[in-house]
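Encoded as structure tokens, the following chain is the form predicted alone, with no partner shown.
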Amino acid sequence: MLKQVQHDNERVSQMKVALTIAGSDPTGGAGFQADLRTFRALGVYGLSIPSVLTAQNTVGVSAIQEIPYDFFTAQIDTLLKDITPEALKTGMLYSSGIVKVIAEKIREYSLRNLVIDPVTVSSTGVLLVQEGALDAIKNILFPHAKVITPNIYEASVLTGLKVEDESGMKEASVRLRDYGVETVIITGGHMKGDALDLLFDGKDFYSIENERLEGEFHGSGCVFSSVITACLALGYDVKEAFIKAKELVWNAMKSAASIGGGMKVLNF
């Protein structure tokens, strides 16, 4: 029992730790409960701090609620103070304000692995950003990130491209990477064809392509870079990082669940 006992103190002595600064949806489909369900289905113990709150269900996004700035860095400050995670992701940034103390906290807690997934809209089509968030992240936090994930929409309205395919993306990727990011992954389920994303991290691109998945899923791209995030906090590479987010979420969306009335959640 005692060596039972010594075992076990020793696997959470060594638990990896991450964080997710995300917008809240109560279905748990996307945000940051999300975010929590993926870093626990890899064996990451999570942390997270809602950045916004949304009314949402499976159909759509009926209501947005800003957190005042003094409480939301009320709680970075008491979390960072007592926990330095391993990695961290941040979602739906919905302010510049929220986004300038995000990059503030980053260099007072010198935090490191940071993906960043630059949510812009609903799966729904509901714009999830005040006017000026996109620059503020673009010029102010992309500069910390190692890992930045926009689908190819995020990514043509980032770079100001019409990226359709993957001649597109690889001229955003280099785009976007000028912005100070160590590594772009831009996801293309959204183009027509195969499931395409591609990797590149200055050098090299990479890519991997799947069959494409007929239906309307429901926070994939949070899945996507909560899995790199695990993965980096476990000290995966960035490329073993990519394939192992990819495989999960294509095996996810395979056995995705229709929990309400709209878009399927995926099932891992």
Ligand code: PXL
Given for the second form:
Amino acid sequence: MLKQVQHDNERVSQMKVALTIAGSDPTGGAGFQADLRTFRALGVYGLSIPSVLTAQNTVGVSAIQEIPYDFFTAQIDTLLKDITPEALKTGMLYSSGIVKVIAEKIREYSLRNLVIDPVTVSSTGVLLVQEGALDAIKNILFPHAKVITPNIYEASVLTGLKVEDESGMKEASVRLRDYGVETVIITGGHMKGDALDLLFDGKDFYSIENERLEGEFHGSGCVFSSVITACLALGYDVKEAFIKAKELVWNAMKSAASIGGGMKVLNF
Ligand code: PXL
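Next, give the form predicted in complex with the ligand, keeping in mind that what was shown is the form predicted alone.
Everything in the complex follows now, all chains and molecules, and the chain you saw is the first one.
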């Protein structure tokens, strides 16, 4: 009996842990629910702190309610005094105030392997950030980032460039890296032509291209950045994580499911 307990403890201590700080999406297609599912799919134990709640279905978002800052801070302190994740990601951050709390806590708890998905609008077209939040993410949070994963629309808003093709992606990734980011990955799923994603590590560009899949998909950005986060927790390097994320998301989009009357959710 005692032997069994010792064995179990050993197994638990080897388990890699990742944290998501993100919005709640009741459909589970996006938000921290999708992040947790992704961590699990990669064998990583998931922690989650909601930053904001949304009322939504596969058709759209009808209401947004941010978590009060003092309660948000209590969630972080209580969790991180006890557990240190190997990697973490941020998703929907509604206000500059919440961004400031996260930046402070990243310093306080010396958190490593931060992946930032600078969520801006929902796949159904609803604005998911208040004024000033994206500037705060760029100026306060980006300097802590190992990886950021904007799509071309977010890269455009963040840089003021019109990012529409590979050369635009390259220019935007160079500019975004100057905010203190280690690696920039811009996803081109919304581009015309084939779906090209681009990685820039400050030295070289790496791209992966896939055939475009027809249809509207919900949560692909959340799942993509969560695969990267889980892979960092597992000790992969960023380029390996990039390949894995592209592969998992593309396969899950290929078999996407209609669970409601609106957008399809990824199937994995
Ligand atoms: O896909 C972006 C996204 C992120 N986080 C939450 C969302 C959405 C899109 O709807 O609801 C909580």
